[in-house]
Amino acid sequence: MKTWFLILGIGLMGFLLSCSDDDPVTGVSVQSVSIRNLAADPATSYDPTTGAPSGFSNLFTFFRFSDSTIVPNSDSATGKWDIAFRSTTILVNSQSSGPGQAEAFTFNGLFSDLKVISQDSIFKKDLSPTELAIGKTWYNYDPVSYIISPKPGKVFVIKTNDNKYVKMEILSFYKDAPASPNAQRDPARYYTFRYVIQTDGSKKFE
């Protein structure tokens, strides 16, 4: 049974969201936005002796480019989110993940430096829960400090189920994205991330 069916009617979990026009690039087709402390299944107590994290509830928290929404997990199944976050896990809706038709591929380079998707571009599905088109990739994972970090130069490219198309950028991981995070006092499990969208559907960012 595909995925989606798995996370049908699951309840909508809280989240502390913010966005922001981030230096709009110009023209009137094209938005940048910022989204900061977006929970993505967050722990919600910790063992009194060890410190440790716990109380997770394994759902996911389901986005939309479009309008910078949360969408209600009422609505997983449907085309109306586009990415879905859960700790390190991230899902484009399309087959295994869901029944819309997003689709992504990773730009390696500057943000900045992506201003048009080439033509060979190749975006790909989220094929099952092993072979996702972003997944685990976007960061690095240090087992001295327990730290998870976004890697660097790595851009994601996003064809929305409204074949609109987003360039997106991880910065942190952590609630309120501190510059050197510690495990022992940052909350982790809320992204930050920077976006651009091409309302009009071109492949062009400016």
Contents of the next structure:
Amino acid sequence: MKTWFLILGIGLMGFLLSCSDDDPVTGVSVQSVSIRNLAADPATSYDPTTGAPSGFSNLFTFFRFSDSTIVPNSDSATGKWDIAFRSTTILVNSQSSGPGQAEAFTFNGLFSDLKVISQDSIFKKDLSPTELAIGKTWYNYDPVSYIISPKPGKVFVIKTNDNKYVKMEILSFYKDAPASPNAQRDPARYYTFRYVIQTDGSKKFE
Amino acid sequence: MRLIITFCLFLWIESLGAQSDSVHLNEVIITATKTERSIGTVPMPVSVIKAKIINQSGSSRLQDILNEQNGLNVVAQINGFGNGIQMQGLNPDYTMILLDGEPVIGRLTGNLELNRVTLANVKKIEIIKGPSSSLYGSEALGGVINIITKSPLQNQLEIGLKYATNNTQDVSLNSNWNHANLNISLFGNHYRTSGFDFHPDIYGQTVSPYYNSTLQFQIKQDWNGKHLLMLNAKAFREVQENNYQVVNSLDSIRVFGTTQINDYSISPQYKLKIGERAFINFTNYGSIYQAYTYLNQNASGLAYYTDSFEQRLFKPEIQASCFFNTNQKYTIGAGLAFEGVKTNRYDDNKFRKQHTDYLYIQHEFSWKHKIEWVNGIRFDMNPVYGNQWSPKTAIQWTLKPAFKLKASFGTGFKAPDFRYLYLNFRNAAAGYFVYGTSELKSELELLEQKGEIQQYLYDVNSIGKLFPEKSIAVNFGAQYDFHNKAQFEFNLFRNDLKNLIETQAVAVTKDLKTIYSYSNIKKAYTQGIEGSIRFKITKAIQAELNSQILYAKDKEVIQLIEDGLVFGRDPVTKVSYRISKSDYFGLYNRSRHTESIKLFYENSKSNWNASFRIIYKSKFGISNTAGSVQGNIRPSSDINSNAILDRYDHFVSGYLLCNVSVSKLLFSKLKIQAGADNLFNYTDPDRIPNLFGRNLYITINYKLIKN
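Follow the form predicted alone with the form predicted in complex with its partner chain, if you could.
Following is the full complex, with the preceding chain placed first.
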């Protein structure tokens, strides 16, 4: 229990230091947000000789879009969170992942291309741990350099628990989003992403 | 401006007048049609590298001379091991390499290590571009390279010694004995090198020391041209002593051990001549290739890694050729190919076997020395991958004796390699598993039962039977012979490839290990033009200018770009942008331009010989994944995370190699040669690991002929 709080505390601190709300793009109902270094179960210690990362909590970091807030782990079994991150896995709060009603689908295109969510879009829930709406579909993995890089042109469209629509793009998996990450040097499992939320409940992003 | 230069060149060649002798080769080619044919009547794109050029170039291993040929590229494999030959922009897997007409086996990861083949007893190398599956079946999808060894009809003894940079020694002995109609040749070669090291600061060498030995024996008995009995046997062994460190994600482990390669082949042949018009040829080729690697840890002495691979091929074939009349010739052939592979990379280390039955028919037609037309078709029957038809047609039209047009059309195929079916490879340290398509389902079921699968990335049910990779190709070219003083030649080519087998990520385990298998998904094309000009500058200097322009692209990527679905991500701003068709460069490891200029000087009076060759390769991308050379991470070419090569990515710079040699013949028996390959010492250690820098050498060759 103590470690939970510790990790949560570290996570929150990191989050508060790195989160910045940008100005809304148009109107008051559309807000665009950038999140830097959201910790998704990073290593807490490193082997002094080999440098091997260790000390993973194996816990997800839960996130709510409406107020850009990390939801405490004690609320994991509630509808208070929309998506969750752990290592390279992303959950949406529904069915196998949680009691919520969150859903998501992938839009292949540029972030700015997505102005309106088309009516025929099919949102998906997390059906089982192996059939996730987002899961691990968002990155490429290099088996030699061990680098995880977010696929370009992949925008995740999420319907939140409070029935708002969000478009989100993952930008980096490494702390401080370095231009050419090094898997041995740069701490991994720190998400940098941006999203736009339409707070009036419509499917328009401008 | 260019026109004026060309025009001046024409005038100048005209002005050379009678001083030059014929540059036109009236060489007999056997690879293009499996029958003897004068090079001037071969309607397919064909070229010959003669022993004289090999000697003048000072080349001792196959890769040295092939890398200088127009349209051929020796490429380092992505994992850094071995060199393969790329023809018309096709991967090394798709070019068949023959030694005295029989296929060389031992393609560990698709390519054949060209360093295995010595040039010391090579009479000539015939290169046929374009699919040749109509005669040779699988593997000859892109073309055929046939290395033909010497068996001169005189008593002779030849000794060659070469000493080169990196303490490289190459010793060969070639002897021929003739009595009446009996001809016996014995050849031996020993090659030894201390290897080289790009990173002295890192434990172990880039290439560890190794040696290899080749022994070849040929015996031929000819009964007045009516019966011919021949036996060709070859043995090869290579041993490499490894000392290096293996770097994985967390650790570096120092290891030592040996890699050994054994390669044996035997080919008895019987040829029966029936009258003046027909003959029957029976060959019975057998070959074994073995490769073993044992590595132990320096610290503990415990076994670290073992790898074993054995391939066997047994291929009896009968071929009959018959002149219907002076203009028409029929060739019919039939054979069986039994192939087996055993390796610890497959689950149970037992022989996996396949047999292919095949039949081919070829019709050669010639009309008034104006038209040469060759049609052929081959049918391969294989229970694993099904039946294959491989047709080919090639025509040559001689408009004037000096001016020829050539066109050919054909299909080629490559059978799925055994590893695509049976591989069962776990690299837990690097975090991936690879399973062949026959192994995948049971392995996934096991992992599923253990609850280790995190997510499927691909519809597993759609992975199953693999089909042969296929190509359809067109070649069109022209040849102009300028009063036997200069030759102009060009060839346009287009290869459309489908069913290309690609690694397919199938699933991810809970501890982030990716499971890969294979599927026939990729479609690609390669197209381009190659041209050459050969002429005599003076009576003693022969010049050659070669050029190839190549476009090789993935058709699916093009389709996705057209649909607006290919993106890149700026590494700094992290913002995605859309890739346009003109941004897309094409497949990895291919230069858009390759050029060469070669000068050969030969003075038959003073017995001096020299050569000067420049080879240029323009920029290329390596791979969409990183590489590891001596544990040094060579970054991926892919800067914008889209796994394709586009103009935003990292390219290996274009480079120029300059090779020179000079030799003198003394007492008409002793030849002394000195030379330098890569004179300007160009290196790019992590990106071109097969190019080690300047290679200085000296050779001595002694030839004793007794008629």
